[in-house]
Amino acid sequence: MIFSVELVYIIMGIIGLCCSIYTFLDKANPRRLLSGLFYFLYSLTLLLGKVIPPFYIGIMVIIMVLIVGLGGLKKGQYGEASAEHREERRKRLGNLLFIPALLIPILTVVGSKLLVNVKLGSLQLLDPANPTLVALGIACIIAIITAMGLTKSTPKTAVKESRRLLEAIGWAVVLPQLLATLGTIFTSAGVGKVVSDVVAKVIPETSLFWVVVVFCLGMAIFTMIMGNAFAAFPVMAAGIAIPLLIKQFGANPNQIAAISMFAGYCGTLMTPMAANFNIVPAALLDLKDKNHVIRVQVPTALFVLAFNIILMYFLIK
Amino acid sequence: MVLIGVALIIIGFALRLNSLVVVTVAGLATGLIAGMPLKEIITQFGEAFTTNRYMSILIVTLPVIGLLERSGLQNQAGHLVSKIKAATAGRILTIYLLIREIGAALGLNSIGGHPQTVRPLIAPMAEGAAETKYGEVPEEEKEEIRAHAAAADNIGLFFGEDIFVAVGAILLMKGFFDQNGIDADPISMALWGIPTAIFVFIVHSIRLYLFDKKLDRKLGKRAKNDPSFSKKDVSK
């Protein structure tokens, strides 16, 4: 293929590397060397993930965690544009500013839908492993060039601005990847099996209503532990849905599937383990409480979970 | 025994220790308890970390968003909204929720997202609407508005995307049922998601309506009582 997923990671790594140089040089940061090292190591794992043997990547990840744990990751100064400066430029550019911002979603959608099977010669244009990701990467590059032209900025400014945002997110930027790693370790240590055994023990097999309640709550809680409903479904479905709901009570598997996945998503809304949906946005939006997004989502999640239980019960009954 | 890792996570998050440290310790502990050698655990760490690089895709959006913010994109988003009299924070987020949910149901997952849409556009629009209505908005309420913006993105995405047949979740479940010798039909699975999807939209838009009322109660009164209050001109 011409544009591979690995290429997008390389771009991410280069952006990170450039940012880390400014962190190393930032005299306003009391821990500039350790902070710089954190972003430098992280960028290397993105850039060379395919090249460096996994054991050494693992060591690098642990060093990054140590830097954060020992308070080595601090913020610096970013030479932000003053409010007047920003306002003056905004007045000049007006709604043109929206163009690069809107190019990202539009080009990603167009790219991932229309170019997905396009071939140049014998080569596939976009990596079939994850065309959306590649389309997003290409869309961002086109948007960066457009934005630099529009705002008459240099790549240097683009890097400095990226560093401002990257350091605003801070350690949370690594959390989703690390949680996914934890999920892998949980799976290979057999946590899923233990949880489904516990759930299977508490289940009253004769009452349809309580089976539905335990199944849906189980989906939500298991998702909260793993941070991912996809990990919960096979475990809960094998433990409860197939033997009890489908085989014993004759439920329609399509209905079970649709509703149970949504019950899992209710769990996703309530857990810090789903960091890329709940914790990273809190960092990205400068929220003091990292759990603020979760706090806002919990009431809706509980209402919807109750609705799913009732809906599933009446559909099977 | 392997549940010790889960317990560590819960305790660590409850004590508000740094999440990176909690997750790493829980991972190492779980691996050791399950009898994996340390070198093997670290290798798994590295392997899974590399496989899941796609989760950090937001980095590729940073240069664009950073540059545009430097030129006042967020102010422009707020400014645009300030011209619409009927705009409130809750209404803007309800419209975004609807667009996000329908978009995801049509397979257009990438029209939203926290770094590329919520931070530069949706959150400033909702904040801008509140500032036009109430004047200066205290930081506490601003944070509440931004948290709601992030939540609307998540809720719209999650409960919309499973209506789309070719989405990962549907394919995963179809594959799982196939393996277990049970007939399942992706189209029917997607359709049975619709009742919940509609319910979510109703519940969450009611909550956003109540959120507007709460902002009215907290900030509206102040605006009325203070004679020196003048609606903040966002274009200034």
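Positions refer to the first chain, counted from 1. Whichever C-alpha set is largest while still superposing within 1.5 Å between the two forms counts as the rigid core. Computed from a predicted structure; not experimentally measured. First, how it differs from the form predicted alone.
- Taking the rigid core as fixed, one finds a CA shift for Ile14 smaller than 2 Å between these two forms.
- The two forms, fitted on the rigid core, differ between these two forms by less than 2 Å at the CA of Arg32.
- A movement of the C-alpha atom of Ala237 reaching 2 angstroms or beyond is seen between these two forms when the two forms are aligned on their rigid core.
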Given for the second form:
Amino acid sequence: MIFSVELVYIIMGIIGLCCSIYTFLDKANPRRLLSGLFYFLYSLTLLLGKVIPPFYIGIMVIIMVLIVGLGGLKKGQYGEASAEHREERRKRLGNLLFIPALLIPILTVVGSKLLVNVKLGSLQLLDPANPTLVALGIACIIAIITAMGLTKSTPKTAVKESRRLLEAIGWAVVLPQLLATLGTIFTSAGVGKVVSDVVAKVIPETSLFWVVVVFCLGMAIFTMIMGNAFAAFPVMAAGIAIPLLIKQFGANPNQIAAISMFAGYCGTLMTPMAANFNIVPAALLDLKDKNHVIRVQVPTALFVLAFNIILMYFLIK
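Show the form predicted alone, please, the one above being the form predicted together with the partner chain.
One chain, no partners, no other molecules: that is all that follows.
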């Protein structure tokens, strides 16, 4: 293939590596060596994750955790333009500033839907196993180039801005990978079987309503623990959905999958573990209360969760 998911990770790793170098050299950062080491190790997991043995990747992750735990991750200075200069450029460019942001979702959809089976000669254009992710990566690169063209900026400026955003996100940048790994570990460890046994002892298996309630609540709670509904789904599917809802009550697997993921997303709205959705926005907006986003979302999450329970029950019934 021409554009593979591995290529996307390599590009991310190169950008992260450049960001770590700037952090190492930033004398305004009181923990520049430890902070730089954190981002350097993170970039290596992206750049060389396919060739580095898992054992050494694990050691690198442990070092990263120790750096964060010991307070070694700090922000630096980024040489940003003055507020007056930024305002002048904003007025000059106007709504054109939205073009790079709009290009990302548009090109991602176009690429994942229209280019998924396109070949150039004997080579597949996009990775057939991950067309959406590859299309997203390409869309981001095109958006960066477009932004540089609009603002007359250089690649150096793009890297510096990437570093500013990366350090604003901080330790949460590694959370998606860690949580995905946690879901795999839970599934391999047989947590789904444990859940199934507990459910069988606590609620009557003949009660469709209570099975649905426990399943949807379980999806939300496990998502709150793992920070990711995709990680929670294999556990709850193995423990409740497949043996009880599908095999015993004859539920439609497609409906169960869709609604259960929606129930899991309710848990996403209520947990700091979903850092990309809840903690990162608070950090980027410099909110004093880092859990403010979660507090605002809780009522909506509970209402939608209740709706999912009712919807699943009546669809199966």
